[in-house]
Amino acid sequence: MNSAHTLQKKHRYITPQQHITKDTILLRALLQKNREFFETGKTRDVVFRITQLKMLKTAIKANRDIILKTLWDDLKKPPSEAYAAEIGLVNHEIEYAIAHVKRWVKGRKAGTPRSLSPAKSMIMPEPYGMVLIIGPWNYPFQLILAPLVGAIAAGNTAVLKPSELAPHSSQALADMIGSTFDREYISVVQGGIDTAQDILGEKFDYLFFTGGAKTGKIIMSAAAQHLTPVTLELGGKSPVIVDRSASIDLAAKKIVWGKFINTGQTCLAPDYLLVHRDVKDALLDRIKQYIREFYGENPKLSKHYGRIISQKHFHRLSRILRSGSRVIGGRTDESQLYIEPTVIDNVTMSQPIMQEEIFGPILPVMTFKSLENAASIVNSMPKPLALYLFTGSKESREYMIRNTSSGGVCVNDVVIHIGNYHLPFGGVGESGMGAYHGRTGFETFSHMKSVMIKPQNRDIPKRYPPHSKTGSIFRRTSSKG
């Protein structure tokens, strides 16, 4: 995922021989209202978080139409697409959220092992306090809100840092937040590099990030100096494989809505296309039909295909155009940051397409001579978000669960896995590390704190020292003493 990738070009961490900035001092102060207003155990109450949850979900509402028009200010992102994908999602994992969090903070049972008896055991989670949520331009609204449910869910207070790049819909989430919650409980932190920089040089007890995986390391090793646990939700080439005993048509259908969707620049979208090569030519046919049926003749005229984030995405995304043969697609045009759906194919391993995330409306073409082979291509690249896979074949379907790694496998489908909330949603290796959404986001904003009760007028004596120097493991007291 492409995020708040300013920070790849340079970093640093604030500490207190450096210059103090006037920023600083009211970041330092926002957070230190932050920490103080979780010291006063208001958030430890389920029925306190309930209400949050419940005015978070009445503030998107009554903000439906900003939040709408400023994704269309910032990524022309289509309303009824960008409504199910960063409105309609965050309500579902509200109202799952509500209606489970008073069973998720009552913890659960645990053994306990007999030589331990008696005692009772349990798990008991805790929120850490305050954390950072730092979100991507992408989805910029979703990315940070579902999340936040998590935070709030656990009991968290929170500061969430939107991206610049979207800034719009940084503005309407800044003011939507605003306008909810005590600044002291939870608050938006905008800005550049710089604000990126000193917030990642304080304290924070918990820290979730989106975005790349370039950013995630600077992520990582900011968080390293406190020792703050993070989530890194990331990207990676995601495949999508389509052996031969797949339905042509309703792979093809489903492979452009996922890859086109926010103009390609969807971190679970399919980054790369795996095809038997028995059936690569009528699976093309039927992708340039879709295009065509999903977006007209000319795309640039459609209502319904977004433009890309900023000039130096779109120049990246020009470079890329330049691997294989373009078989579908790839008209431009820099004026209105217009990348048409693409379809390249004759890719190699060795091009630039396939050494990076694409991010773009930029679709690359393999095939594939067993699904021995397809492995094989997918295992010798980091591991991904996602797999997807189309096939008629529970041997297949086995097969690539068993001789892959992913961050989570789609069969028969793409992308739509994420609005699962009863599956935790992460990656793997460098496409991240930690989950979220529904139970999962709650348990990721807990520490989830191991507590054993022993009863006060039991004892096991021979615990004790003096030990027996015999075969018997604890010594018994002899009649003479």
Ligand code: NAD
Given for the second form:
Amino acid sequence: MNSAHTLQKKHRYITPQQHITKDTILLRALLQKNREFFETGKTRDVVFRITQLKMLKTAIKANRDIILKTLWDDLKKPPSEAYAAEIGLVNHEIEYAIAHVKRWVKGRKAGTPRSLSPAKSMIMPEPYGMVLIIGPWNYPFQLILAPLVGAIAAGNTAVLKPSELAPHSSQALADMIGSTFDREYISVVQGGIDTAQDILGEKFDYLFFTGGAKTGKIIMSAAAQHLTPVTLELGGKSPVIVDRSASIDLAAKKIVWGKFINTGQTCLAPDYLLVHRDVKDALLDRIKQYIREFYGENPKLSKHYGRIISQKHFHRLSRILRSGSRVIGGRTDESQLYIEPTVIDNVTMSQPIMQEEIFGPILPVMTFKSLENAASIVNSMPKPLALYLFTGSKESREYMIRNTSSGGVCVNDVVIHIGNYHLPFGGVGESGMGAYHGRTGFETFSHMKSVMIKPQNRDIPKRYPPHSKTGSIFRRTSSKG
Ligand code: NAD
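Having displayed the form predicted alone, please output the structure of the form predicted together with the ligand.
Full assembly next; the chain just shown is listed first.
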């Protein structure tokens, strides 16, 4: 580990004006270098960007085993699951950006109204400058590196702040980035909330945050002090709705997979189940069967089932477990931060389980009589990151898509739409603002500048005062003025 990449709060110097720590001084020096690097103009060269993306890809490949090991150390993440979600997804983003960034940097032609003709109009992307990417602990590589792909492709320099709750992964990320990139170009700052707040006190040109809604508000108000634009990738309660026409067996299989990967600690995991009352028993039966098939009679012994990130989250989830009646699972072991895949029936909207994002391996179940009824339950809560619907009916599908609001919708599957880099990924309302992945990631980290180019010797004399008494100055147009 290059210690210059790690700023830890050890020495605090207090002046009458403000708290200045040694880390603040180091941080400011780092940011100054980062800004100077941007000002050299190197990152504006698209070949430079492609080279850096290729270097990132090579570094990920070389660090594959370390990445998988640290994910196991932090989260007991099964390697095949970790590979797909943390490495595979990022690799696809990198490859797609390498293949398309030359086209993206050219920008887009835009029209020109006749009244302003002749002119050429276009939308030209330009890098913001120095960007800050703050990540959570649940997918500690993917949620820092996937935004970084957009930031590099768009020509920015970057400071990365991974989560302190996944310390092994955070360290491995710092090592990998430190040995791959000039630290003036991309660097990792490790630390907890204090460190995050120190960083947020400084001015960045763009701020990209993934985490909880409560922290999102803090991030946004810090950004407001510098009028820094933000993307907030937050969470929420994503419903999974199973209607009468759904293929029940496959719905159960996919729901079990999406709910319990990463032990339910996935922003996109189905948070709660809304099932048509006529098919509830059949669905719960199949869910029980698939839990057993995937994780065995005792999931605690399964190599394919992880653990809760911290004691704090274990206790939070244990409290949530007291809602309703357990129909599947429910066993816990604090010494291992283990919570069994659990399904809870007979919940009500006023219980804690339906009042907060669960972010753990607990699936509450509610029934509905009609899709209108299901939509009104969804709409009574803050807008979620995703809405999942299992149905064989086109009308049901159209109805739910048109009558609910969510960051995204995935019909007859869960979670996997995150891997489609042709689709923007992001939330709405309390699940976030802004989006990324693929071209959207490039545009998120670019200022999309409007450019209008007029021929130098043409003019519209009528726009200059003194004006005639009649009508708009632009009413009659002439390319010769
Ligand atoms: P968190 O908000 O607690 O922490 C995220 C980051 O913010 C960490 O790096 C942390 O150090 C920093 N942070 C925490 N408190 C801070 C404060 N007061 N001031 C400044 N920085 C602070 O989130 P988490 O527990 O790491 O992650 C879980 C949440 O993230 C869930 O709500 C989940 O839904 C959401 N999430 C969203 C996505 C998405 O893509 N939309 C992906 C993963 C997780």
